[in-house]
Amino acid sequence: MTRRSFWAWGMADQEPSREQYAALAHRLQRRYGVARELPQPPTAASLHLRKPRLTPHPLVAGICSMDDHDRAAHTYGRSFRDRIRAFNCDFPNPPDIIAYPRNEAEVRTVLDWCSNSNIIAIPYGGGSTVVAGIEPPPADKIVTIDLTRLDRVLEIDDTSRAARIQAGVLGPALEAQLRPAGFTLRHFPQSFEFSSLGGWIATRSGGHYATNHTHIDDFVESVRMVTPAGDWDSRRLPGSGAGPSPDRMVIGSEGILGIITEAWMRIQARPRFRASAGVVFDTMAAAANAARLIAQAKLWPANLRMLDPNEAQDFANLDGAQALLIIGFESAELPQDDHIRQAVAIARDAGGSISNDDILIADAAQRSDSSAGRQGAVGSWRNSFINAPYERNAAIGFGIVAETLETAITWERWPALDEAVRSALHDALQRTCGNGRVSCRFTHVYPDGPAPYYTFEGLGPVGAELEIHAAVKQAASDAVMAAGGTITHHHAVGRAHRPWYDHQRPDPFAAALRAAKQTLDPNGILNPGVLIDP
């Protein structure tokens, strides 16, 4: 059976081929005028991890692994920094043991063992974090608790359209279990293939919908969590005004308060009607303004993504001079013809260009995987979005420094933030690499502001990638905060964003969060260093 790669996105048999490396070397030669040797990726035989510093308690020994590959694969997430270190087999602080509980009782047993023995416990879903959310802190004894064997949809309520789902289920398996009943959660982050329901809840994941229901928050009906102080089980309700919401404390808690084991989630019928369009603009500013007008009209398109000229060229095959606004609607019950035409009319009035033949509409007579959204510039972007994590694997080892960062800002401050972040990125890339490229798209759009998502790339010396990345990330993050944006819209805080998160949150809230952790995790063993200091 093929295992997950310990350094790349995906499975071990999906690691870059020699042909992919050669193609990227050719692109680097063309773009930067630099010839680079093809990297030599690591193998499992390259792993030489330190010995585990503890042995499993007899009560949990049967569900634990101390295998080097398992420990390496659970050390890092999949950010650029993570993949560079794993590619170089740099694992100075791997977890000692990986526990794979199969049910909530075993989660409780593992957690009790860790709490009573002062062993650091790190909850783990799909391992797709890009903010060091599951990276072990400096400690003598570390157990990573992998929830992926809690992978079932336990119950479906057809009448209320909700499902009780175990937290360890990964995106594809979740959808496969809902599909026979005609339902979907319809939450598709880019990490969908290797991220879990519990991970989405713990990190306040952003998903498929670009407007209206943008975050996992909008789908949570109730949450069950195991803590060292006891079980946390909120009442299942469509809404409540009874004090601060217990669910809101769990959503975004990033594993510091307890381990999410299951949740009741709002589900919906699978879409039957779809409509999409790609509207071209001469400037990014005009495309962004069109996105604002559509969002403020409250048509609530499922997809509303602005791509700047660089992004539109890279991922939608445009000419590099024009911006693109992708608009998409979907429904299980109603045709979307009127909605797409109304949104396109707004975009045209804002300066956009599109022919009527490029508005793609799928009606109920067509299959649900029909051509709407799969053709033209929109289809090119969709395919690039899905394949992007795999394509980034081949960049490791060439000296390429490439990463993304995301934020959110109100509309009146958006132009100033964009100017500041682009300037910071270009200056840092010029200073560290002597070159660089920056692009931006909107991942989510609200009536009061967008969530811009920046991608940067530069070429530096092989071996200097981590230092360059740190300098560029620091400059961009400082610029985001100075412009009034959030340090993260949907990637979570983890350890990577802690310095800026500490400035973003109110001090009394930090004190309240510390008090909550002290109550639920009195020995401070759950994911210390994330969100707050132990």
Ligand SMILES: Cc1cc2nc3c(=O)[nH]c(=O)nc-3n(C[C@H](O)[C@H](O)[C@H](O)COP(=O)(O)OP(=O)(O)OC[C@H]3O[C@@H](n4cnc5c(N)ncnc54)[C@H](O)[C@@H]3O)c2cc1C
Contents of the next structure:
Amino acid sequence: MTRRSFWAWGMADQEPSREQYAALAHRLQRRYGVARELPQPPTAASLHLRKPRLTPHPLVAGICSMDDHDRAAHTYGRSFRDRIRAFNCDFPNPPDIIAYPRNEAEVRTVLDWCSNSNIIAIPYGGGSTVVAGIEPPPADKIVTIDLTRLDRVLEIDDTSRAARIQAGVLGPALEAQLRPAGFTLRHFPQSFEFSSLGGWIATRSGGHYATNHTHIDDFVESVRMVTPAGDWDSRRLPGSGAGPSPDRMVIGSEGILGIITEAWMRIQARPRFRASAGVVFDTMAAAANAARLIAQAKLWPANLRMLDPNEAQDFANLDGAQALLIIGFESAELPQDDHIRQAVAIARDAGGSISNDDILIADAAQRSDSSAGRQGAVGSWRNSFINAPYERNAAIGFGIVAETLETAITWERWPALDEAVRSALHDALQRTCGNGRVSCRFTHVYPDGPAPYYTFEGLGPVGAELEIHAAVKQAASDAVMAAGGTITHHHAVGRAHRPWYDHQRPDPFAAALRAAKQTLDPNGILNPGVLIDP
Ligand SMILES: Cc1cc2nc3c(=O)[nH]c(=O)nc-3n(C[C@H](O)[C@H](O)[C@H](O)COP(=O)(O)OP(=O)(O)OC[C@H]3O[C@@H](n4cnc5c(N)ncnc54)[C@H](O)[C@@H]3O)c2cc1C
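Now that you have shown the form predicted on its own, what about the form predicted together with the named molecule?
First the chain shown before, then all remaining chains and molecules of the complex.
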């Protein structure tokens, strides 16, 4: 059976082929006028990790691994910085042991062992963090607790439309278990294939739907979490005004308060009616304005994605001058024809153009509907969205520095934030690489503001990628903060965003969080360094 790649997004047999490397070298030649040798990706034989510094407690020995491949694969998440270091087999601080509990009792046993022996414990779901959320801190004993064997949907309540689900289940297995009952969680982050329910809850992840119910927060009905101080179990309720919400404390806790073992999640009937349109604009400002007007009209499209001209060229084959607004609606119950026409009318009034033939309306119950096979710009964008993380694998080893960063800002400050972030990215890329490209799209849109998502790329010398990346990330993050944005809209804080998060959150809140951690994790063993210092 093939294993997860220890450096790339996906499985080992999905690592880049020679053909993909050759195609990328060709693109670099065209874009930057530079000829680069094809990279030589690492193999498991290249791994020489520090020996484990502890042995598993006899009570958990049967569920622990000290295998080098396992330890390497659990050292980093999947940010650009992570993939570069793993590609270079740079693993100075791997976890000593990976524990794979099969049930909640085993989670408790591993956690008690760690807490009683002052061993650092790192909760691990799919390992798709891009903010170093699972990267071990400097410490002399480290156990990573991989939850992926807690992978079952335990109960479905089809009256209240909720399911009790174990936290380690990855996206595809979760949906596969809900599908026979006709349900979906309808939470699809781009990392869906290799991220887990517990990871989504711990990081407050954002699904790819642009408005309304898209954050994992919206779907959590109650949570179970095992902590060194005891089990945390909240009551299943559709809503409650009883004081600060215990669930709100768990959602976004990033593994510092306890290990989420299961949750009751709100589920939905699978969508039947769909409608989508790609509206073209002469300028990004006009497309962004149309997005604002549609969001403020409270139409709540499932998709409302503004692509700037560079994104629209890369992902939807437009000409590089025009911006694109992708609008999509879906429903299990009601045809969406009226909604899409109303949204398109608003977009046209705001300066957008689309022919009526390019408004796609589909009913899953009628497979022969007229939109089948007509995918247009919306279809191109969807395919690129799913493939993008795999395509980024091939960029490692060429000297390319490519990464994404995301934020959110209110509408009246969005133009100034955009100008500041683009300018910081361009300046930093010019200074470090002498070249570079920046693009932006909206991943989520609210009535009071968008969540802009920037992608940057530069080509520098092979071997200088980490240094260049640090300079560019610093410049862009400083610009986001100075413009009043958040350091993260849905990628979490982890270790990577700490300097800016520390600036963003109120100090008394940090003190309250520290006190909560001290109560739940008195020995400070759970994921230290994430969110707060112990
Ligand atoms: C290609 C790519 C695309 C991405 N797209 C999106 C996106 O669209 N939306 C989005 O929100 N994010 C996205 N991310 C970021 C990442 O996928 C999310 O943060 C995701 O929620 C992490 O889930 P995971 O199971 O992989 O968690 P991990 O990476 O394993 O862990 C993340 C954090 O959660 C903690 N944790 C994990 N499981 C538990 C648990 N059971 N109990 C307590 N703590 C736990 C860990 O300790 C760590 O702090 C993307 C990442 C990549 C690489």
